[in-house]
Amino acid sequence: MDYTEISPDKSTSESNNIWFKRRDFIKLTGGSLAGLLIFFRAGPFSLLATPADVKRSLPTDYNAFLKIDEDGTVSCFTGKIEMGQGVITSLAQMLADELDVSFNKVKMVMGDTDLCPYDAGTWGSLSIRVFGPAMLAAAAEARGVLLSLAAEKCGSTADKLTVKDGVISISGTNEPLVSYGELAKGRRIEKFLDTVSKPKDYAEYKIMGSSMLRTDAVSKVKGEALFAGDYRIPGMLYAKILRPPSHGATLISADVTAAKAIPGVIVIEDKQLIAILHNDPEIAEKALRLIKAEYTISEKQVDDKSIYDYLLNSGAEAKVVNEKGDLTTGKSASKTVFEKTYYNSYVAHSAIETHTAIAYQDEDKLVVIVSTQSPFGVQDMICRELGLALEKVRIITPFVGGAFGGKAPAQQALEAAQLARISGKPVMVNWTREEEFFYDTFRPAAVVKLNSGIDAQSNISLWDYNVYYAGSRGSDTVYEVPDQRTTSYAARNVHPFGTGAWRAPGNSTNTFARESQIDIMAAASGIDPFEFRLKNLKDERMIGVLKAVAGLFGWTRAKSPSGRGYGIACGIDAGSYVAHMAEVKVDNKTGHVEVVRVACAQDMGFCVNPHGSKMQMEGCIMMGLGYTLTEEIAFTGSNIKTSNYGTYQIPLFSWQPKMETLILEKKEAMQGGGEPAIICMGGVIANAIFDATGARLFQLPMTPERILAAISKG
């Protein structure tokens, strides 16, 4: 089957993301190659090696490669995927700038296990700050190789040559000598440099650091961009799978007689996997409803009300993350001690695109097109579960419609692969929204117990921070405290269903607790919360973003609660420093919160694409309103009650506040940008609500009912 049957030319060109059928790619790069392959000394990876030849780890001596066509088009291969964060644009900027080619000449090939170097996955805001420098180093070497080849061709030396838009000339002249495409014409070249080429200094970049429109924007707005669920394979069947009523349920029997009676239905029974296949998804769904199944149920004795006591009594193991000074000394030095407990609920990723996969056999290879953050991880899983060699499984990840950590697991890919192997037919598994909520790995419910103190001069003198089940990311003290300790508590299999990474894992929980506690101490000191933070900070980067956001917001100093509804919060994530200020209005009769405006300043080192980064910041602000005000999972035992948006409120367009963003200009190492701006939203809104009403909220989300209860307590 030729892959072009399911990948229209207009999609690949307009999305700036190109794929090849592997054997066709090898033909292109064989004896009649019309391009240039650069092999880098950074690692042993050969572009023509099968996945089985590649070490399955993310090496420090990275592997990167590119292909230069006769027309000067540069294809960049990366195991990263595009799920809305914009790396399809920013990585292209980086390659173009380092290689000295036009930006519009770079085409990205992403997330294809047959064509791309191994990558553990797209998460943790690592694409730019970790893969990016590796790619820049590779591009620098490629540029050096090309200059060396040009020097040989023209009887010159590489140091006398320069490059502009992929055309090489003698420095100081405009006369072109040879282009990258001409050097590559008809030959396959393997050449290593005798010396290591270093990437440019940040001050030298011209494409990086400039705002670029998303290369996938037009195709997505026009509805032409293809996601996993948009593909159709000839002869493809839709799968509807029998799902248990609860995570505590085990199937003991299933009567599929009535389902089999429907014409055209294929029933698959493989241990616990029972599925209906049909070329019409509605008929498959109808047949599924006819199955009579019996289960045994074993539930944990817990629900969304008792979960916090349950977690605290689950025998968690303590791990000291950070310790400085002595807590006893800190307590003795404190004029006032504040002992508080903070809570947050389970939260869904709620990506607009549900988990989807298509599996089909292409000659001797199983191909799976899947929405996932980890194509190579999915390949490992399928090979392990189905007993296949790596070179017999190809994973292709097209555009992914949001993930936020939830598409690192890819159960749907294994389901599709199993069903395709058993039936011998191409099979699509496209989860319904109900299945998405049932199988999603939620942000874990968590508890933070915090004991802090201030001395007579309003300096923070004690910080005893204990976080249960959220993890330690974002638990940094941030402020200057002589006597402090941070402890993280965790236990295996404690949750009644699956939990996992959720955008900036754990950091929203930890920042909410820390920044709420800081405001509590500021209010008790009678000091403006902005001034109190500056008084207790020495970190110049944090001071920088706080002052920047204060100028952006127009902060005027006042003791809280001032009645203005102003809030402030700051934090660190993925190497970036971020600070928020917000203004809210609270209806004291209904508990409804209107977020009027939010300002955000971010120090992320050198920013590759300011336009794209600001879009990420705005997206974080909007998404953050959800976990802050409404989003939580209702459940009893392992039975999840929340099954769709009728009972799970995500932010609406009508909620959108006025948003102002500022990225500090730095010529320093690039840091993460996809997650930092979400971490402060709980804290900044909680502090703004307190400033407006005098009511302190200790649990996320801060629903109208919880706000009214806090107001009633005075």
The other form holds:
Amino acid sequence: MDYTEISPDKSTSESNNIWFKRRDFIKLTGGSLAGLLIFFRAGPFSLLATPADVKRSLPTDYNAFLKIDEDGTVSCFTGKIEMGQGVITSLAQMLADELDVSFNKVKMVMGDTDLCPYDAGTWGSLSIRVFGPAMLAAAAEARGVLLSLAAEKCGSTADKLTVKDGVISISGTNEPLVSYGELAKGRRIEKFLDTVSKPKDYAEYKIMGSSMLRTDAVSKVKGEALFAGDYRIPGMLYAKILRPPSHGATLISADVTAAKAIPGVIVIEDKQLIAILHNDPEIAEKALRLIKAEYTISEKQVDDKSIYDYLLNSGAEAKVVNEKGDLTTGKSASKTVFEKTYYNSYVAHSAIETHTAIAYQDEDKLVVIVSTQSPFGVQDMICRELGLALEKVRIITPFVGGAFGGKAPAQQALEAAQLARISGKPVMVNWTREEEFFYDTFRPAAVVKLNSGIDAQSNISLWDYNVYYAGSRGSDTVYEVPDQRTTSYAARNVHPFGTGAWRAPGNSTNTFARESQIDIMAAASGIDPFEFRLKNLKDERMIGVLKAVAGLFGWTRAKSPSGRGYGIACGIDAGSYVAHMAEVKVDNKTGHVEVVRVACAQDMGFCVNPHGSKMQMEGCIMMGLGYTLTEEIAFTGSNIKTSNYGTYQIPLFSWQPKMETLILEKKEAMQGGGEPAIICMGGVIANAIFDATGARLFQLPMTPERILAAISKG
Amino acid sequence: MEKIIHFELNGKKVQIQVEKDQSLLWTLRTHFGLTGTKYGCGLGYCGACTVLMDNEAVRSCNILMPDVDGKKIITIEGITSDNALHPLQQAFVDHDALQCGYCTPGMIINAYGLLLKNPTPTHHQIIESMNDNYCRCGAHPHIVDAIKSAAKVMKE
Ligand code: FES
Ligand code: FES
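What I would like now is the form predicted in complex with the partner chain, since the data block earlier showed the form predicted on its own; can you produce it?
Expanding to the full complex; the earlier chain stays at the top.
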């Protein structure tokens, strides 16, 4: 075997710089130094790439490792984080299965920059589909190492041994030979994987593929699970920060005299950063309100109505995403051409936990406990902004109370770090809901201009797709079109405030436009929209999910608008295929939509935790109803008028449709599960509203006002 | 303008000196270290801060401390006296009625308030009384199922 055995107190290769760093790093992991350690790399090197301006001193050539302890506990150290999506459970399932240990012996250690190797961040549904296979390979390798150690011990060969629940025995006998824990005892073995060991076949897995309840549920129902705001550091002060009235405003002066008069208040004034510190957050808040501040305001001349023209006229750069055939040929082949424009507004992430961070000095280290999707990104930012060395900053990510892309940026962590450095005290920054709406990086407002055509046989003959500012994810058409082009337009610094990745970034916008357009063409052809899709598709996986959802929903064919209020939409995201069908009731007088039921079929390759994945699908359906029906940021210039839930309605219990979900059984590569099922929600409801009323909606959210306007247009 | 008030917190008598505009939410979180009660909006919209006051589910961000004088407050940390899970907590675990879990304490306490008033709620009564507790992760159907099964267990 080509593993390296090291006696705990004498390192063999300290001359090698990288090895030295690894050794140094392992010391930090705490606990017993003995054990078996398997280092592995998840995904291509590009995913490991650290920002060029930051030189990480910890090893960056491996981005996760497994540790098998003397008591048989298997820990996986990873920079991924748990934010409700359930990887704390599904990754543990994978590890247990591949290593043949029981599920409760696996521990996930996540998101701590001192304990875990570098990881860019938890987003893009990468945890299972990219990180997962690498982790399985590492577990396979660990299993191999342990088996050969056992073989040595009993004078046999590894292929004659089997493992169950972490105990090795000779195949065919039930007599336990030795356990993983015993093998790890008193020795230290390190293995750095460069080749990929072959994990088991999907068919062999037993824990993977079976439904598991969340491992963090008990602590969460007891209110014991700690989110960033729940930590109490001795001497900690709460910070309330002076905020500008609009984005881009510059502070000219601030009179803090009245605030300072409140007992116990510490006022921090550092250029544009003015903050009140107090051990009572409400007193800090009161003091903050006493500050009289003046700003110069630079407002963009745009609001939530004019934003679409503004975006279209902002000199965006075009990038062709995909091109096939020739659009002129497509046009002449078309019997009917449909030229339509689709819009969607800015949408907030709105996790119930607001952005929160605590920063404090622990000896020579600045420790920051923060709700973030990217602990290492936060570490880089703080080091860069405060001029600190990486090893002087430790980021700890506790449970995150929902994120959806919104906690990739973590400005609050920098704020807490700055205030802790200046004041010399532990400081908590816990954004109010108002700050959350102000600094959220919204899903961008976007426009899609779509020009498509059908020939005499109702085959799609032309597809000229132009998306402005949503991004290109999901913009490709899955339908068979000989002459097509997809172009994505974008420019920097166009939006009047922050925008960013929002669950399945871009794809909800693109799927809404594409699936509405398909429906329009189906209706014009006089063909049932399900049949029209099948007729224009060759992709087997897409046909598979469509047929599956039709069975689940009980779709019967009819030309739309049928008056039944049935809608259909499908799409691809994070490698998974989804198809939705929905039934709605529309009140023609009020424009109110009741979503009666939604069915969703998903092909996500091999599914690790069907129960957890179905919950993600339901979560996507529920959350998706918000951007579909109500959620929209109101603003004038850079002044965001939406400040709390009174003017921003997220989905409620009473909206809950009857939901049916189905995951296709596949023994193929694992794909993403946290985002795909949200992408169809705009399209499936728009198409259902059309089927109910004959009115076509081109803008999200489809508010009662917009629905009434569409109905009266006829 | 400070005032001393007395109340019962999770079964224990407590007294505390308070400002007249001090909220129950932040008093619980900072003075008593009961961080299971969460902040979500501070204006009574989301329900993350729900606690029981004299067996009635209330939003602690909207309650001022002087009004707590003489009252009985129960938070998520106090819904069982022993270490065992309350039937509602157990049902939330069994039904996987959470994702990120941030809304969960508020959900459980609000449901508890409902079941104390109405031990056999219908589906619609559950929806109605839970409606203003927000869950961004979309755990709604599991939460409803959990409440239904807890109601059955608690009746027995
Ligand atoms: S924090 Fe009290 S209702 Fe939202
Ligand atoms: S579980 Fe995340 S908000 Fe409800």
